[in-house]
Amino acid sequence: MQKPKVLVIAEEKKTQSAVTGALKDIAIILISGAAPEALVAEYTENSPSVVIVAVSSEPAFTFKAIADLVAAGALVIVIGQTKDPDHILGAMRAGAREFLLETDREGLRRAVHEHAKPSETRGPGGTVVSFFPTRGGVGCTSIATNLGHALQKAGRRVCVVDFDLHLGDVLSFLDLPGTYSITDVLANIGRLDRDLLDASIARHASGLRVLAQSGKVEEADHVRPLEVSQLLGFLRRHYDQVLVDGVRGFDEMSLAALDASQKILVVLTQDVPAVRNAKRCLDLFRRLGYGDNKVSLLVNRFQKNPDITARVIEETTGLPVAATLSNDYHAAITAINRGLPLQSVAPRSRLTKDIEQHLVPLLAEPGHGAGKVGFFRNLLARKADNGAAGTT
């Protein structure tokens, strides 16, 4: 049976060594090297079963870090040099499960045995999939909503997140009212469990959940890049698939969503601007550290005999086409205007079948690991890349 992963956050080397010595035979120990503002990104990337946090020389910062980690779905055990009542109370209020003396070797082993499940049974949570358009109008929102419906129909727990915080269309595509917004979830993330989350955000008749900024556009600018990573890590703990629409370009918000994704579907059509942009995007993704196993090409409105074939696209971009979706404008626009999934409007359409037979299995494939590069890592290099892309 595989050992559970334990992430240790401690500023003192002797504390790191004490925890490692106590747990090395029962757990895989990861010593945090992240800056305080990047702890959530590090947690999301490594998906440990348990996080052990040592009270630092500045307890207030420790408790803030604990609260952020708990909000992202972490199970936190706190250790301290003494059982200071203020430290214990602060840790519990921040959401920690236990407070132990760092010298309590047996207590630490018991806590890890009790709270940590091996990664082969617990798993890192669901999969975050971001749709990245190569230009406007390639159909990302339609694909995201209909794929979400197909996955839900296949027995998955699915949430579609609309990160176009000002003019997102996901709610309209499914004829859903705006209810609990993204900023609402972020404000209450430490108090939401699965049942309360399900009851709060918009629910389609199929069971598909949708989280958008709704009508609270005035609050959209309050969402920070770090919170994007935090939100997607939290949702990943509660849903099998989290489908992210509204990611466009290479600004910090988009990069945060892409970093937190296990899969990026680059959506293009069979025209020269879309294919050229796809090549530029893939080149930039590679410079950002995203492996080709994380990025897939998806050709929408595919036609079999145009000048730009799937082979031309593959030769131009250097990446195989993972899936194609048939061109059925009538079915697609009818579904959009009626606020219904394609399955309800045109169950026999080739487009409907392509989503069910090509995209659903694509997301079921193993090996969709997260990229190795975190959002806050190499940020200056990313900005340089971003500038270079703008001059291409």
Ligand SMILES: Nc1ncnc2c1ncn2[C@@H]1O[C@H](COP(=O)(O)OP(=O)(O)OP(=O)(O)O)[C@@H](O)[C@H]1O
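All values derive from a computational prediction rather than experimental measurement. Numbering follows the first chain given and starts at 1. The term rigid core refers to the most C-alpha atoms you can superpose between the two forms while keeping them within 1.5 Å. Compared with the form predicted in complex with the named molecule:
- When two forms of a protein are overlaid on their rigid core, residues whose CA moves 2 Å or more are considered shifted, and Lys64 is one of them between the two forms.
- With the core held fixed between the two forms, Ser49 has its Cα displaced by at least 2 Å.
- When the rigid core is held fixed, the Cα atom of Gly155 travels less than 2 angstroms between the two forms.
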Given for the second form:
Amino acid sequence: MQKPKVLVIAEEKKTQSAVTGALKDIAIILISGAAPEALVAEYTENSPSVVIVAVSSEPAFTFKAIADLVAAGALVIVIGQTKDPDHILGAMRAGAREFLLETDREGLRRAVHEHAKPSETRGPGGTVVSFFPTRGGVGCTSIATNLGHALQKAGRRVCVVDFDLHLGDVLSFLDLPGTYSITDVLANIGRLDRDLLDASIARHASGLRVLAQSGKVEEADHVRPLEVSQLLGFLRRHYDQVLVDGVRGFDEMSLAALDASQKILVVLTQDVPAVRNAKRCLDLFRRLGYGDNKVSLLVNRFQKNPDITARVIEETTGLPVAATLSNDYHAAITAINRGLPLQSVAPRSRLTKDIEQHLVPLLAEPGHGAGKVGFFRNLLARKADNGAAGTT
Ligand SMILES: Nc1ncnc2c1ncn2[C@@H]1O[C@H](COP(=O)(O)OP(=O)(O)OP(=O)(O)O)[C@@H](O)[C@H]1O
Ligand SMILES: [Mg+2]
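Please could you give me the other form, the form predicted in complex with the named molecule, since above is the form predicted on its own?
Below is the entire complex, every chain and molecule, led by the chain shown above.
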């Protein structure tokens, strides 16, 4: 059997040698040479089975880097010079699997044996796609649920996650009961394998999975931004496509979901408030360091005649319209009220066909998996922008 690849991220040569000495006969060791902002890119390129991260002289940066790696699909083991309780807690909150002393040779060997699979059998996995509404009611939940259904029908393994933890309605759109919640998955993340996860979370007849907080709304406020990255990284390892609904605005939770996404679909309609907000959102995304290949514009309820054409939207926002979805209120509201996918209530609607013919291929485009935005770039951009988001 081929040895697993282990990527080691450690500032000090002494730590690098200790890990190499402990593991060299059971793993292929790669010592990270990447700058902090390029760690995720280095992980994606090498696709190691396990990443070992040493707590650096700036522990807060280490924990954010771990969260970014976990969001990219990495399985992270953290090592430290001492078992500092703050460091252990920080590492676990960031989504690490274990915390070990860097001198614990046997612990390291066991952890790699336990967590590593040969590199060809695992990689970062599927992709996370977030829907970002430019104002309320633009159609994000309709699109997320029906695109999820269409992708599942096309043979992908799909999970829709509802991040509106208080009043999310994804389960209702598909007439599913709220069973295993987001906080349940987070509490059991170390124990859940694919079969257990599949068996626990809500399942539509098509096979589409839905993870929401419904039923345990009182626990919603316990979810922290780092856990959002951890959850999406975890789901990404088990599903081809993770579609995120319920992200709103630029609070820490939303930013964590957006950072952990490989694609953001900014949803708007042909009206002035939505287009103005789309421009503001895209400007902010650019300042956050999200490349234009990560962000796409999606016009819902599209009609040919209004003053605000696709061209006006493109000129105003500076981004091409990636797809348009037809306006069919009767089909959309019938689907919602019956708790059924559009495919079942209106298979011949132009809207149903647009989702199948425009959106499904859009997510299969090359480059759509390239979520390589670094923490430091984000941090610097955010610091520079502090307070600017609400004033543009
Ligand atoms: N393509 C469409 N054509 C016509 N009506 C649509 C279309 N998409 C959505 N709608 C209608 O728009 C309304 C809002 O849809 P939906 O709840 O999916 O939006 P949302 O962005 O998730 O809203 P919220 O801000 O409440 O989360 C619903 O009545 C739905 O039927
Ligand atoms: Mg909604």
